[in-house]
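Quick heads-up: it's one chain on its own, the form predicted alone, in structure tokens.
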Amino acid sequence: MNTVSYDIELADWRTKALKLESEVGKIIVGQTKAIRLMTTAIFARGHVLLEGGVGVGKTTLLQSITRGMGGAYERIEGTVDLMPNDLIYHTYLNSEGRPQIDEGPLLRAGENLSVFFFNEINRARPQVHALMLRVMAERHLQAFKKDYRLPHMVVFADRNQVEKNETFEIPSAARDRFMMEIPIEIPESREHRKSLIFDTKFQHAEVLTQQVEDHILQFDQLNSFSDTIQRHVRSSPVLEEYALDLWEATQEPARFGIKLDGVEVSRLVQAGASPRGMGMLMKASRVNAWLNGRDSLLPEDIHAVFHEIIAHRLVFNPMYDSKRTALARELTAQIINTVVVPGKH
């Protein structure tokens, strides 16, 4: 490819990337923030963990980008009885009375899976976490003695982050296979809030996500595309520097200075975020530049992603585990006003 095809691709993509963010936010308000992040993790082909409470419209919007995307959206209700074979098949009577047993929501679509949305993961048992975590990491799966590519899905999964009983937490090693954690807030904007319980065509979302266009990009084509955004975007020597100073104060906080009101920042880290989590860091942070119509990276591009990447993955002593959110969000918060990129003083 040359140059100017190679330019006129990147631009075309930034243009159909850009008009999904504004489909999705004519229907969704007082989400732009969560929206860039989900477009930026859908260009990085990373999973994604999200953060809210119950009734904020997690599955109008996960429907929305999906529309938007084009293939398949699939969803399960994580419960306590939920068993990894129901990922894969269901069984039923058929209209003469005999069981029968069809492909499951993972199998359900076959390649043209795109969005698969995992609800409440955290009241499903390890055994099935184990398994989603399988197919998120190799996107195939054996079944009825053939094998099933699943080349194009990417998993949102939320977690039940309210009620403790019959709930089971994702170790730390499951959640670092999430690219991120987005958090999907009530609008803070009062006229937002009154859109949303007034304006009648909130209570319809299958038909509000009909108003999105749909297949504004081509869901079959972005793995290929997201290597070409990584091959453009550059990044420079004291940029790298920086990124690694972000990892270790990921992993020693007070050798950076870094301070915490009430905490012990010596003792609070147990482990930083890990290679794989640094590398998606860079990966999401080349999106973030591309949609910002650059082909060089600058400390803001991964100031935009670096909470949504790293919070998740940070393991934290005992004693502060019961405030972890909130500490994640300080630390990291911290670790950007205080780090200094090399050169700059």
The other form holds:
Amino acid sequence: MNTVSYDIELADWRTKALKLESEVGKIIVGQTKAIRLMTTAIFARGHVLLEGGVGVGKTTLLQSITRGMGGAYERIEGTVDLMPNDLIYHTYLNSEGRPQIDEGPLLRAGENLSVFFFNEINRARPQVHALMLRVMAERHLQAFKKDYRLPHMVVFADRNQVEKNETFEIPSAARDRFMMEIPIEIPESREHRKSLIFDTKFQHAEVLTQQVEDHILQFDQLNSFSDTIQRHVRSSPVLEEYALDLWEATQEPARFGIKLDGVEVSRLVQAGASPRGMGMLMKASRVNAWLNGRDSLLPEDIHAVFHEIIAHRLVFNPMYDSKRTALARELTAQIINTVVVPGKH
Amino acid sequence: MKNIIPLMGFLMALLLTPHAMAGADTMPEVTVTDPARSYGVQIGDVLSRHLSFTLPANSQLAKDSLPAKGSRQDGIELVSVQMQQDGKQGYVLQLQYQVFATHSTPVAMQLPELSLKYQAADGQEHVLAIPAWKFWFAPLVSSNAARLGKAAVNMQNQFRPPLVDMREMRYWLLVFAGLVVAGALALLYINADRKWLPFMGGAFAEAHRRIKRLKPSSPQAVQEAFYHLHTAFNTWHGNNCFAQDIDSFVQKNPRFGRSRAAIDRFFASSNEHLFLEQGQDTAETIKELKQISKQLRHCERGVA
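What would the structure be for the form predicted in complex with the partner chain, given that what you showed me was the form predicted alone?
Every chain and every other molecule in the complex is listed next, the one we just looked at coming first.
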């Protein structure tokens, strides 16, 4: 591919990506940042944990994005009695009164599956987590004596962070498989809140979703285009040093002079970001640079995704684990505020 | 004839003596306190007489027999008369005389005698005689004509007045002048928000100084120059300051508002050199950073 067509392809996809954001933004109000992060995850081909309360519009957001990117959308609810095979098949009596086995939500769409939503993943048992995490990593599964490939699947999982009864916390190794944890908050603007409760168009999520233009993206080309983005966006030596400093700061924040109120920082972190996590950070940063029309990384590209990619990966000392959400947010903010670039190397 | 008059006086005295003695038996006793010093009195001196006496029961002092304030005799003026009644029949009289007499030689003078009258219970009038008090008046200047005549002989040649030793005063003058200068500098320094003197370290002053010392030929010079300026921005911002933080930086530190364009230029240049690798040549960049740091140093000192 020559340079001109290469540039045209990048520009063309960028236009589509911005159109997707714009279409979704029309029906999901007050979630601009979340939409940008989800677009980033889609183009970086990373799985996403969603953080937020109930009824904030996570499902509608996902369905809208799926409609815009094309492909199939599947969903399953995490419950305490959910078993791994519930994801793969389900049995029922057919019209002839005979037992029949059909593919479950994970396999039903086959290679067309683009978005799989696992609602309240922490209500499911660890066996289910294990299967899901394996599929996320390998993107294929053997069942019914054949190999199911899910090459275009991106998993979005929601964690119920409020209720802890009958939940199974996702271990750090499993959390690390998710590229991002994106907070979906209730919009802060009163105008947005007002429209959410008074504008009748928000009463029917299905109708709302239909307003999004479909197939803006070609979901089955995203993998190859993601590689194109990664090759296209460069990083300077100064930025690479900066990324390494950030990584070390997640492991030893005290060494960088990071301070948190009421926290003994030197004892806070048991394990910082993993190499996979840092790799995902740079991958998502490159997508952010491309979305902003650049072919080189800037620190702000890293900042745009730093918290969402790093916070859920940090393993804290158990004495601080009860406050991990707040502390992780504070720590990542302090790391960005404290680690200098250019550093004096 | 001359001898008859004293003789008649003596006879009259003999005739009156029994009566006088009889009266003296019933006369109240007067305590007189005169000035302690009866010599060396000069013009303007005030002399006090203190009288205290107790009249017999049902007697009445004749107020018009008291000496009048302002009365003058032989150059001695009664300047104050104060009378207090001590109990029903006791009296305390305080008299103050001031000497206005002028004499060129010492003269014997006296405070005048007094006659205080009172009416006894039987209606008979009696007199309390207070004797005069004598003293020596001393002139302020002795007027000796002979001596005055010799004044010319005693006159001495005029000499240049001895010089006053000014060394100590000059020392203190220098000390205070030094304090004034130091105070003025301190005020100037405080007025410039304690960032006036380069060695007292504003962040941009520090950055400018370090950038000036850089050798453009060094390969690391540009990165180091950016490092110093970014450090200064971070110091003022309180956190890391990136391109997206320019608005909040200026809002937080309005003194840099006038150099907003320079700040934008710096961050754009920083991104180009450090991350986009599109920068111009090293010498030009360092020159530009030197100018920007100088401009921001002026803002820091409040003189931009």
